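The chain that follows stands alone, in the form predicted on its own, written as structure tokens.
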Amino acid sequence: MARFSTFKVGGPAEAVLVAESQDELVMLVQWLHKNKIHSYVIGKGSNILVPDTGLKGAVIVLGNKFASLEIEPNDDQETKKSTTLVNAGAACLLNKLVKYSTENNLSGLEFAAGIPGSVGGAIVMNAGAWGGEMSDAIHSVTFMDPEGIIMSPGKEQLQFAYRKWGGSKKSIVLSGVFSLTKGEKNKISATCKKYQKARKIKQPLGIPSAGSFFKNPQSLPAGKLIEDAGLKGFSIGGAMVSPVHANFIVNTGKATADDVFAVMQEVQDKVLHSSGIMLEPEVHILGEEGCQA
């Protein structure tokens, strides 16, 4: 699974299956459910950690037909003049959605500029940065349950929370509709560039990782807690706490998943000892339970 993960670690899956259409995905999900086979849906692999022992069951990758991107009619007369609805497929790159929105003078997703991964993964994670998150812009989400039934609830029905979308781990996000406001392209573009520049300065880009590794507690950012515990640059094997940003565990070149797990556990232990706070991984650790990431 290393080739399917930005961490570049992970053992083999029993099967990797590409669903090229919604009908194909329905048949596949129903067959897996009927035969009680675990499954995992991955996007661009930017937020997953797979054990060296690999995965039992099937890994599902959504094909190109799930990467659609289009403006759809807004039938709400109260918001029609100021709001535009953009429908993005789960396999669409999040940065492609941000670029599309900018080109169409639509504001609301600037915070996502530079966040790696797919739209589906970003929705499931309720990904965010700079004070914004996906739920701020979501209008509705279309997803499939483990039995192949498709539904499209509005945002208020999904109960988004910090780094959670409220849906079942075994549901598969197919697409999201985003409610964006009309704005000036130059201002939207400038904000996106500002965030991308800050990301390049503050984060260890260009080296394998899964992005921010731990969720931020309410008291202090995880990176601050890890740095205060003296762990910047701490390493085991090929995995290291980034000297650039302490909430990034990076693969220095030859890391194994076991190395990453060992660093994770050491960070949790040291931060718990120094601050009394137990850090919770933000990265999806794929195991027996199916999930989308």
Ligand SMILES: Cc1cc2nc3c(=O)[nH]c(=O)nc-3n(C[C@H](O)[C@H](O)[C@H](O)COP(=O)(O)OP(=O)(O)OC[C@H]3O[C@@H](n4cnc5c(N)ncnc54)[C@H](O)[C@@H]3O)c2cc1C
Contents of the next structure:
Amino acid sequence: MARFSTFKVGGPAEAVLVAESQDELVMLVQWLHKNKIHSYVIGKGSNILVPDTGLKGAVIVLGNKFASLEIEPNDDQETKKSTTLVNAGAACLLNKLVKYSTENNLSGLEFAAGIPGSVGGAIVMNAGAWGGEMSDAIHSVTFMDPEGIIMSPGKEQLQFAYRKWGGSKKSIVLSGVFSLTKGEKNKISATCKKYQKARKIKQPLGIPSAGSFFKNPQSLPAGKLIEDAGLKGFSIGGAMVSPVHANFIVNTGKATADDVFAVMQEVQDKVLHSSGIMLEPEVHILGEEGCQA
Ligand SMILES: Cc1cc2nc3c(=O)[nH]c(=O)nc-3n(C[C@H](O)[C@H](O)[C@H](O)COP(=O)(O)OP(=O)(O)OC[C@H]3O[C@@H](n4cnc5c(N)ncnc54)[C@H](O)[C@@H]3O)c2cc1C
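Could I have the structure of this protein in the form predicted in complex with the ligand, to go alongside the form predicted on its own above?
Next comes the full complex, and the chain you just saw is listed first.
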């Protein structure tokens, strides 16, 4: 799975299956469910950690047919004038959605400029930055349950919270509709560029990682707690606490998933000792969570 993960670590899955159409996906999901085979759906792998022992069962990847991007009619008389709805397929790159919105003078997703990954992954993670998160812009989400049934609840039914959505772990997000406000292309573009520039300064971008490894506790950012525990640059094998941003665990070249787990554990222990706070991974560890049958 190393090649399906931006961390570039992880052992083999029993099968990686690319669903090329919704019909194919329905058949696949129903077959896996009937045969009680575990499965995982992944997006672009920018927030996952796969153990070196690999994954039992199948990994599902959504193919190009799930990467559509289009403006859809807004029938709501109250919001029609000010709001435009954009429908994005789960496999569409989040940055492509941000670019498309900018080109169409639509504001609301600037915060997401530079966040790697797919629209589906960003919805499930409720990805966010600079005070914004996906749920701010989401209007509704279409997903498939393990029996192949498709539904499209509105945002209020989905109980988004910090870095998570309320949908079942067994659901596969197919697309999302985003409610964006009309704005000026130049202003939207300038905000996106400002955020992208700040990322380049604050984050170790040229080196494999899964972004911020731990969730920020309410009291202090995880990066500050890790830095205060003296762990910047701490490494085990090929995994290291980034000297640029302490909440990034990076793969310096030859890391194994075990190296990453060992660094994770050491960081949790040391931060617990120095601050009394137990850091919780933001990165999804497959094989533990996300397992579907
Ligand atoms: C350099 C870097 C910077 C980052 N910066 C940020 C940041 O600023 N803010 C932030 O929030 N995140 C950040 N991340 C983390 C990551 O980019 C986001 O969490 C992203 O939204 C994950 O999308 P993905 O497609 O890669 O999902 P994946 O990593 O493939 O999957 C993440 C989770 O979502 C599930 N999933 C994926 N697609 C679907 C689907 N279609 N249906 C159901 N479940 C699905 C997977 O099973 C897994 O549990 C960063 C990562 C990197 C490497």
